[in-house]
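A single chain comes next, written as structure tokens; it is the form predicted alone.
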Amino acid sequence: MPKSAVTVSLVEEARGGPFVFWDGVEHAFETAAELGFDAIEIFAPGPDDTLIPQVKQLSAATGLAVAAVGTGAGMVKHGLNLTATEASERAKARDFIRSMIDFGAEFDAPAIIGSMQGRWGGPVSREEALGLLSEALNELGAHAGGANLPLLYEPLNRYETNLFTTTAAAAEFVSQLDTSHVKLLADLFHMNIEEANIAAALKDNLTAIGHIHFVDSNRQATGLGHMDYEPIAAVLQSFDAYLSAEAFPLPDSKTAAQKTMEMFRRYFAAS
């Protein structure tokens, strides 16, 4: 049975992006606990050591886990990605992600690679970019495995990457890595753009998936778009990981979180 999670962003440069909570981890933990969530997914500016004791204290006080930590600040704040032209920039990107893996390990939470995967083009061919991505995922996946955690790789839609946009293609790529510690993050918003059948794509690749962004077709909270959740929920009844709301805080953060929990409880056993 899946578990519920909701996102909080602490990255001011990403203000206006698709994260439910924006007013600090204390507000996020307290509101999520009030609404019955199981966990918080944290989008942090970097591996902030001062944040660790606060999150651990809030986790203990509320009973909420940390579902995952994002690495997108590496792109948003520093312009880093794993397939950049310059080797020095790729090394900085790997270092940033490695530090976020270590940060997440403080809470037994995996790190997510989404926007930091980059794209191919210009002097970097698709073949070269995929080679660089494979090299990075092998190295970083092994590092995550050393903490007994997966590394979550997220296929994005065509407007955000030209590497992997479908679940099947990403699953095939990950299956050929040397490490077994890389799992997919399946985001329903991206899937709504790229998949012919979302439920079928999930069913066919469920063993490769370690995390899901539970969101509607318009990147708003579940129930505020036109996503058909009935067949998706049928596939996910046996999914033993998090369904996390990476959604715009519309009409406001608490309502977006409430709508998410309403849909979660409609289709899955209450947390």
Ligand code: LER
Contents of the next structure:
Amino acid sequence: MPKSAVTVSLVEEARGGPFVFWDGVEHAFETAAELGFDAIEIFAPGPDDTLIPQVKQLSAATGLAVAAVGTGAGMVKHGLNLTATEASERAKARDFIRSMIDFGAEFDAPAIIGSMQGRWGGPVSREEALGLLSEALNELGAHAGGANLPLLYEPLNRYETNLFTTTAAAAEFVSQLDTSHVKLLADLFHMNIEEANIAAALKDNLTAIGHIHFVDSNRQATGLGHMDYEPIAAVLQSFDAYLSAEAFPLPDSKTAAQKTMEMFRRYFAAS
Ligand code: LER
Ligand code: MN
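Instead of the form predicted alone shown above, give the structure for the form predicted together with ligand LER, please.
Time for the whole complex; same chain goes first.
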């Protein structure tokens, strides 16, 4: 049975992005607890030491877990990615992600590699970029495994990466890594653009998937677009990890969170 989560962004530079809550961790934990979520997914500016005790205290007070932590601030704040042309930039990207894996480990939460994967092009061929991505995932996956956590790798739609855009191709790539600690993050918004059949792609690769971004076709909260959730939910009944709302705060944060919870309960009611 899946568990429910909802995102909060603490990154000012990401304003306008697809995160439900924007008004700090206290507001996110309290509103999510009120609505019945199991966990919060945190998009933080970095491995902020002052955030650690605050999040631990809020988690203990509300009973909500931390579902995952994003690493995209490495891209939006520092312009870093794992397949950059310069070796020194790639090293900084890895250092940033390693520090975010350690930050997440404070809350037993895996880190997500989404936009930090970068893209191939210019002087970096596709083959070279995949070699760099594979090296980075091996090293960072082993680091996450050391904390008994997976590392979540997210295929993105074609406008955001040219490395892996489909679940099957990403699953095949991850299965060839030396580490077994890298799991896929399947984002329904990206899948709606790239997959021929979302439910079939989830079903065929379910054992490789460790986290889902639960969102509608237009990147609004579930129920506010035209996604057909019936077949998706049928596949996900046995999914034992988080469905996390990574969606625009439309028409406002609380309504987006409420809509998500309504759909989560409709399809995944405890029986
Ligand atoms: C980016 O589009 C995305 O879906 C995020 O989860 C990546 O960090
Ligand atoms: Mn996503």
